[in-house]
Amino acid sequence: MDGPLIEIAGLTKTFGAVTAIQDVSFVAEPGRVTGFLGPNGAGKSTTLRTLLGLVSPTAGEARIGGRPYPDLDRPAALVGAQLETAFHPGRTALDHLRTVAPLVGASDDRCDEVIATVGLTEAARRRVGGFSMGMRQRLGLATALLGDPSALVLDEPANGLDPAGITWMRGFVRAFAAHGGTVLLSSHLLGEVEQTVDDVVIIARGRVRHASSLAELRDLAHPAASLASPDAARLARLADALPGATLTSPHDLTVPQLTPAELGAHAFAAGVEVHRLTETGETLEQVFLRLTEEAA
């Protein structure tokens, strides 16, 4: 699989006198998982839309393998968007995928093994006004690669889904990108997707506040680790010679901007027995919510 390079340039899109999204740039790179966050009302779903078509934007550019969508010859063989789950409740899962299938050029064929890739085979008769939202997503990702696309737009495509579904849709992203596929996803929950991405791309009021891959974020994190001991007197000497460090009870210190190696050195030069040493710091969930708050 060859993904195309999905490029985000200058984008801005007004409605009226409301800025939904403002000079939005950034890039989504084939063989890898952009996670294209934000709290909702952010931009995501407008910036999305623009780069598929739906939405003309005020200025800017949104390409997907060096072409605007509406450019494209075939834009369902190169990409497939899943950006809501809104089916006729009344036919069953396969007779959406054909009804879907002409408007791609794909066969009935293809909608079996598609309904299949999906884990909807038992379900495939039924009608969609019974499915769970779960099941809802599993077939908008099910008509999303109908045209056999090396490129995936998706719209919250963790949502509704239990533990179990999000395990399977994280192992359908990772291996369609580790084959060469281009994956760009929305969420408005960093941890709910932190073990999918590659990079991460975060925006707050429809700017785009940071863009890197996930260690570089991981960087941002503030550190901090804290230690147990027995020894009150020792561990209150230790916090006395440790710039912000706080005893939170007599035998408990935790210490800003120190990882717990450093600390447990400290702690080795004083002297001090340690009974447990961990990590306090911030959590990747926790930068990118300061990121987002420091936008308010």
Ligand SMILES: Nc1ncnc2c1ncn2[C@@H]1O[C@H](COP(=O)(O)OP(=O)(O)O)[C@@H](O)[C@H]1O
Second form
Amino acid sequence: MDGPLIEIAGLTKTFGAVTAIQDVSFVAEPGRVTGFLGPNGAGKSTTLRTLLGLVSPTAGEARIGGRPYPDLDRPAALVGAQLETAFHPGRTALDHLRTVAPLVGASDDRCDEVIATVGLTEAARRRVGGFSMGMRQRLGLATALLGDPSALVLDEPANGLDPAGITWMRGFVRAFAAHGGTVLLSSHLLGEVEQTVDDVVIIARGRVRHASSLAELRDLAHPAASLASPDAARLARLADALPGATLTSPHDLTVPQLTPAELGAHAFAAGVEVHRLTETGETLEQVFLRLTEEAA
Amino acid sequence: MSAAIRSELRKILTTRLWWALLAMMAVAVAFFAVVFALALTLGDTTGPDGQPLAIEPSHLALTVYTAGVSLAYVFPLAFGAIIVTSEFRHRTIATTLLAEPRRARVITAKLLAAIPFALLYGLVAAAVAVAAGAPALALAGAETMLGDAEVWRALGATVAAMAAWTLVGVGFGTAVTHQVGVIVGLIVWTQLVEPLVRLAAGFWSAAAPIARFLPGAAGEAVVGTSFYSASGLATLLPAWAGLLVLLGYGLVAAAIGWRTTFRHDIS
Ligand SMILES: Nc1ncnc2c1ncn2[C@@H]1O[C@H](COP(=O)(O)OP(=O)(O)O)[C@@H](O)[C@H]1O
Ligand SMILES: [Mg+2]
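Please give the corresponding structure for the form predicted in complex with the ligand, as opposed to the form predicted on its own shown earlier.
Every chain and every other molecule in the complex is listed next, the one we just looked at coming first.
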């Protein structure tokens, strides 16, 4: 599978006085899972809806495989999209898929196939009105897969899924990208997708704050280390020697901007007996929060 | 285009709406046919002058057979509106437009997919009117007039009128998209506002020719008999013109919907 490149260039959208997104630019590459992350109201859904031609941008443009979504010949056969999980409550899961099938050129067998893929075979002939949020998410994904696309655009796909569902979704999306597909998915929780994504785009208050690989995001974490020692006197002297160091108690020292290895080396050189040495730097979640809260 | 039509047909056939409204319409038509048959034959038919009202047998039968249409048109109208508005109410319009981003095509497909159902509503209405009205007339000792060409013309016109009302529903559903708003609005207009407007127009001769083009009047013109025309309060268009005017309302509303609601952001 050769997934298309998804390019978003200078997208701006205002709803009356509200600027939902401003000058949003990033790419999602084939063979990779791109996480589009930001707090609620950051502009994720607006960006994805504009990408998919449901919202017309005030400025800028979005292309999938070089063309705007509405200009694609059979868009749903290239890009499978899942936005909100909205279905007619009186329709069965299978009937819902059959209403979309003619538009994406899918047969009845294909409907059965995607329902099996998402694990809804048992519920296929039940009305969607009685479905849990997790089941709706699965049916939404089945709808996205109907046209056998090589790209997936998923808005908060983990919302409402139980831990087993999240693990399943992670495996599915990873395999899709491993086969060469392009995946762009949004979430307001980094922790939820940390093990799923290769790249991250962080958006807050309508603007992109950061875009890189997940590994590069990890490198942005401010390191810190702390050390426990029974020797209060030498520990106090070590604290004086290290800039920014604080004693949280006579026996506990915390030092910013140092890794545990570096702090261990300083302790060794100063002859401080070490009982415990721990990493207390920013977690990935804290880096994410810091980036979303920083002034633009 | 055929894929879009097939998708719309499946949408209609996979929910209960079409047959639930069809069943309600059948009950309503049967009820009105029987009530009119019995009321006009067995009721007090003394006129204001104290003389018995002479209702011609063919006029009596026509009134009974077409009674349903003058009220039961609300069912195909609601059906047509809901096949559009339910997409907004249940927010499935996003899924539809993701699979078919050409929005004019979606509206056209909805209009075309509604046609077989529109005819079905019309045929069932005509069939039920005869099935309930003829025995009721016979029971009351009146003639059923089923051999009369005029009766069959009126029944054919019933089919056309009910079908046209379905498309009016689709058109206004596209333009308004608020499910309750559009249905209540159309019923209030045709049942309350328009009769008053036409009544007022009856007193002002310059307005009368214009009042004939109102949707309710156009619908009545198709069938050719109604309370209002029977009461001599209003002149109606010829049947063919009434049908064109009614269809025109549907298409113009659909075009307005295409330029307005379907242009909007889906967010
Ligand atoms: N149709 C709309 N009309 C007005 N404001 C909107 C509309 N859609 C979104 N917004 C606003 O745009 C901002 C971004 O919303 P959204 O894209 O839904 O964020 P997210 O998906 O990241 O939670 C919010 O302030 C939201 O209130
Ligand atoms: Mg959102």
